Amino acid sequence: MHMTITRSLMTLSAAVALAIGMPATAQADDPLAVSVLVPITGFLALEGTAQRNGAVMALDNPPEGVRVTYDVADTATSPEVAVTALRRALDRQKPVAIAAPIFGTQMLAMAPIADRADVPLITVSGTAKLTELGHDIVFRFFPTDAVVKVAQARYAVQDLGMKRPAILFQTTAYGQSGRTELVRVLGDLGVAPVLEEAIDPGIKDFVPALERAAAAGADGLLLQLHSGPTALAVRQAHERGFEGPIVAGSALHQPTTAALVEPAALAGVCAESASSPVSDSGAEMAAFAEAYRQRFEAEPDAFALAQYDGMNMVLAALAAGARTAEAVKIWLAGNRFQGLAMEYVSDGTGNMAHDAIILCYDGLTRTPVVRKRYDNVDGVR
């Protein structure tokens, strides 16, 4: 039977303090190490920086009786760099858990090494394949593409009336995973895309792809692109006068992505996500968002929040008595945790998040509004 862990957020002068609704049975003599290995430079810098911020925000505020130390390393966007950072962390820091990259390509390279070391990887990567390879050390705190793409496709078809969508997807593992899930869900809805176009992350001109979509008779766009390319696609679609609705992947919910697009170009554009801290006026979320702004002089996004929740679940494991990486792994696999974004519980393969939302922009501001919620999409909870 799963044990339920609850906690609440309270505002402090410069951070958010974690309160866990159970006795802190672990008394640390020496601090336990946690590694933060995320892409801070390269085309995933926006996402990776949000990851880092969420992780350190949690690790700087452990529960009573728990002492942790952490190091941050930039994995850029190379699998080789990520693997080197992982090996160095395992050799030097002996971490009990690792905040691992959002980039699926890096995660696929790191997982076998972490598996052999039996150290849990706490990630917000959406690449579906990560939890399909039998690695029991991967714990994903952002909904898999098999969850969020359900929300994206259903909203496009059932709420916006798309019948002939075009899919623009990145050539990375993330893009390919999302494209596969979108095609699958669209098929279940009786819809076939009229165009599926793979876009390299370095491409700066989306006009040719947009023209091919228009020529194919597309009545809307489904985007599965990283942050920078998402902003480019939305901006250029607006400039070109593309008239159909656009439903993007989670990159567009980020305030840092929206900041790259004029509000008028965002009018009517929607995106899937796990959460949107800037759109939630609840007291606990407001406290988190304010503490985040004070600490990082930036707006929080769902990636930061999911990584924050994930590291807080690791801290809950330490508070419950886990003292080794293996013990943390076992605790994560067998317990529930009420985070800020949602309740987390493993589906048996390390998928911890099971809810999704759709956000849309009104064309006047860069703050999206939650239009629809899709709870327990995969039926795990």
Contents of the next structure:
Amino acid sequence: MHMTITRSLMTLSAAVALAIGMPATAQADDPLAVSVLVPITGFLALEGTAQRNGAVMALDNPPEGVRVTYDVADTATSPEVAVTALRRALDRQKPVAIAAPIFGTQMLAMAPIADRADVPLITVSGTAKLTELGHDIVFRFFPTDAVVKVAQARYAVQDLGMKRPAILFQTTAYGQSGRTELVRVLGDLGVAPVLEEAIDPGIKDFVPALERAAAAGADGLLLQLHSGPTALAVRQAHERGFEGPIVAGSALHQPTTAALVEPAALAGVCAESASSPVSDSGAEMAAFAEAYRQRFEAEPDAFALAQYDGMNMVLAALAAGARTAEAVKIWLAGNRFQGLAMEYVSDGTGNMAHDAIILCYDGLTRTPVVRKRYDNVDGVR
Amino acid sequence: MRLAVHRRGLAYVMLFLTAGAVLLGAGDAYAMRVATLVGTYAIAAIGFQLVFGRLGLLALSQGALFAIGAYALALSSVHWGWPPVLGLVLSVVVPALAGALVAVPIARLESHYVALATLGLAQLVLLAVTNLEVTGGANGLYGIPPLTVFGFDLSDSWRMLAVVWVAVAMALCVFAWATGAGRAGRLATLRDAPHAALALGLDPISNRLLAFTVAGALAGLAGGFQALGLGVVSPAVARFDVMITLLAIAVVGGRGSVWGAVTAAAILVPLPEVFRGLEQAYLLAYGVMLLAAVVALPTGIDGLVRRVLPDAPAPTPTPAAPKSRKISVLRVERVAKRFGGVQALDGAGFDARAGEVTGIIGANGSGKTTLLNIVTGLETADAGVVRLDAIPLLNHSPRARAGLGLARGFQHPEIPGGIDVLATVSVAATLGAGMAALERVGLAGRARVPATSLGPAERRRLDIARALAAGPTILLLDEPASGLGAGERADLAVLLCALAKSGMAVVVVEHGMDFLLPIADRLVCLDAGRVLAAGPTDAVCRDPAVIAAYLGTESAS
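Could the form predicted in complex with its partner chain be given as well, to go with the form predicted on its own?
Every component of the complex follows; first up is the chain already shown.
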């Protein structure tokens, strides 16, 4: 009887192995595809290139036993190009995960399509709406405005003593979203901005905006601008002799942005960010930064690191046995992951990052120092 | 026969049908998405060809109208809950109205002023959609539902492809309607021969209104499809990139050619996709390809196709005499005109009687051409009276004067490109009347050749034929014999005499006395804007003042 049951179980096991197990083993040997769809050209080229670099660094060094292939495609800065790139990736590469653009407007167009295909999008986009639309495939590895803007506003008010800040923000989704959050947090702190000035990404001359800020009696500047405009605003504020402190958005932490400004003009200027690989002296971070420099002949930034961490979490999902896009999605949603920058865990809507830091420049070098940490700002972790 | 006439169009149709069949057969969803995008841009480019190609106006508002269409659909479906198919209707109507509104303020602007004014509109649209709450700000509007008709989902790759390309076919039909019934000739004349167009009584405003409205409707429809294809509309759709793409499609396709535009869209829209793998270098590669296309194909893709596969000439119509009117005299009295510090005319006048050739002579700058311009309404007079029999003309528009029988030939004939000789002369008349006018000037055998292929002498005859086609009662010609050989001058003299004999009043401004004196019944000699002498030709030629001021002793003898 016992033998019969054992034999039956063995037969059943063999049948299951033949029906499911054997093909599964064969599939496990096949490399899995990951698509990298990021803006490499256009006004987000700096951020997008950092994303690409971070993703590629992770995908080139998968954990033991994990084999992946990847394709990189430029999404430029229009939703049309991004959607076309996404459709091409879904149709031709069948990816289990996609490194997706930092540009929120593109993400808003891509998310419903990826949702229908059930393929997770791994992004560093800060646009708040992205994780509020009910899609369960968006995973954001850079803190949202609800985290980093809290750090920016609190540091400006509580540490620098700003009482009459002026906000210069970009006319893009990034700028408008950050501005809304800044105003909200400032309001909670009992401070009302004396000026809120929208700046088109193409504007090179910030003097009129700075004049208006001075005329409004601003005692400090809060910037929510992309890389190039941030550098221009900081430089022109210095040249014009604007005396109040400046706390910029995460764009200023990027070494490529700081490289556009003389160290003297950066004296006392601070910025929010999720991390700063060039400032962190830990061994692991230093190794990452050095490998990045060797590979791309550029300094790593927080966007590169966040995308690196995000793709490493995808690889961890694959190492844990996820073989399909859906399985990767479920693993990302249900697990914690200790990345280089921070520990990541979903808040239930795909927001994985919950820490922020404030970096400041000393006026002598272009390497900022971490001045303050704001951990678990949204209380998720 | 008709198939032979349209064989170029048939070749394009076969090409696109074959490409469509291959695409559907392959079943590649990504390729279908790109082909849908090609169709979307082709629709907007077909509309742009009407304004840019046919009217010659660099209207940089087409991209903005595309965006208005996209936002109209998004607003109606996302905010108001309209079904997308109704939103698609709105995406046609709103930009069409916007296009008409654009046409009104720029109705009298030309060249770079049109570009500047429409660029301003495009910037306004971009600013509005970026900053208005109702348009979703920089994030735009998302969550546009897929296109369904009676519950039937049309958003699938091949269904959407079919819907968009059916719309391309409809856009081609709309374009054919907008340029049909002789309108192609009128648009070409307004574009390349604006003075002749005015003198012929063509109405630039109504033609611009029509072109901008149709262009707006097509741009809006394309924008609607764009919104449906993406499921989201953002300010990116209002950025200048869209306008540049449409401009590139129009130029590479060939100015004014819709088939060229559709073909260029099929090449240029997928090109960034092809080069995208080059990452940062792709913009360079795209730019080089675009430049190479413009340099290698100066007349565009359709220009090349025309050379390789020319359409057979259309049949020529039977000549039909235009309606003739009867008048007795054109009377011009005490006309004055000042340009800044120069008194061009100072009380000048003349009578031109039916059945006579009236010559106007005088030194350069004496006011002869200005006088003709005032009579035909191309210039306004500071003072004076112009009457056609009892009808005062100075308060009439050039169009009304043309309707009363005034026709004008020019010192430098303006010849429109892209149309044949018969279409050129028939812009203000029937084809039959145009054919009759060509027979009259000896150009009937050249009726179906491109007007721009004519030599200088033939162009002068064409200019006269264009004036004659509408059946004028008064024909005013400005130096019609200049540049003609002896034989051609003799032929022209015979023609003018015959026209006068038929009851027309012929007024000829001319420097060539050997040509004018034998045919002129009466002469008017101008000097510094005043009439030095007027009367029968012999009497004026003997007038000592005329001899001293203009003719000289040799001519007088």
